[in-house]
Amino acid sequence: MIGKDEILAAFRFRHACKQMDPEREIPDDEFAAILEAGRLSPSSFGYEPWHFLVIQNPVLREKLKAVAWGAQGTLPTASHFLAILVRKDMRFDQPYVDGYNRSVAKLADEARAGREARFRNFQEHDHRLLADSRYLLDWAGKQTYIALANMLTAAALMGVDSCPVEGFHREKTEALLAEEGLLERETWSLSVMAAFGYRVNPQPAKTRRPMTEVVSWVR
């Protein structure tokens, strides 16, 4: 395990890098580790409602520039460009949930029934996610941001720059990915994107509110 100083140094190193060096590529084993950090990330009930789409095709990246205003500098220059898809079928009674409990979690019948009952209660009563389909999608999307944050931090720990990207037209971007055969719209939506590579410009000064404004202790 690494110490707190190395961890905090990585957080101070990380910034939203808008322009990257197109001549530098992240080594395969390092980017594999970044993806693994995402795969190993926690999610609500452990259901992993995500898919990581690594977009390296330059023609597709050029097409994405027309719908992703927040990635104009990174789409042409990033070593790796990532789209994180989120599942739309995360309702308690959908086949994906039952299949996950059986095939991935490998739960016995009694344990599976108990887990599914808790998940139903969570969605119906605890968080009232079933009142609108958008509530359920937004809840699932929150899980993808946990994976995103872990990938950004893993990259920073290896000296790799990154930039999360929310600046895109969702409908048009999803339509483009669907046309390319990369997104099945009945099951998936686009949650967020991210670029990874190496900076070409100095990092701007990091600005944050002081700790006294962002933390309250309840003793």
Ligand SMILES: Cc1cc2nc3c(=O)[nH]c(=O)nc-3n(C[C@H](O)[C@H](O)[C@H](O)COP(=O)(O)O)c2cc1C
Second form
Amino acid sequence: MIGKDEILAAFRFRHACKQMDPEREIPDDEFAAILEAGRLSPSSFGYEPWHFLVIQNPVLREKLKAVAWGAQGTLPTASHFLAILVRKDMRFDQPYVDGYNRSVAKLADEARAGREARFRNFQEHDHRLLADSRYLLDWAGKQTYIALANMLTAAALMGVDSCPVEGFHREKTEALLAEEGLLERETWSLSVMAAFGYRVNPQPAKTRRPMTEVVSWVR
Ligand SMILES: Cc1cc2nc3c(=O)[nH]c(=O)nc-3n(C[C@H](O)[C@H](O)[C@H](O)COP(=O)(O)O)c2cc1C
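Beyond the form predicted on its own, can we have the form predicted in complex with this ligand?
Next comes the full complex, this chain leading.
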């Protein structure tokens, strides 16, 4: 494990890096570690409602520029460009959930039934996620942001810059990825994207509210 100073140094190093050095590539093993940080991320009930699409094709990146206003500087310059897809079929009664419980979590019958009941109650009553398909999608999308954050931090710990990207027209970007055969629209939606690479410009000063305003302690 590493010390707090190194951890905070990485958090201070990380910033939304908008222009990257097109000549510098992240070594394969380091990018693999960034993806692994995403894969190991926690998710609600552990269902991993995500898929990581690494977009290296320059022609596709150019097409994305037309629909992703927030990635104008990074799409052409990032060493690696990531789209995080989110599952739409995260209802308690969908085959993905059952398949996950059986094949990935490898739950025995009794444990599986208990988990299914808890998950149904969670979706129906605790968080009322079933009233609108958008609620369910947004809940699943929240999980993808945990993976996103972990990947940004893992990158920073290795001295790799990044920029999260929500600046895209969802409908048009999904249509483009679907046209390219990269997103099956019945089951998947585009949650968020991120660029990874190396800065060319100095990092701007951080603007954050003071800790006293951000945190309250209850003793
Ligand atoms: C979910 C999310 C989406 C973002 N989308 C974009 C984007 O599309 N383009 C961009 O340049 N910055 C984007 N940002 C960067 C934020 O503007 C930036 O993180 C914020 O201003 C704080 O600055 P810092 O990250 O440099 O500390 C996004 C950040 C987050 C967390």
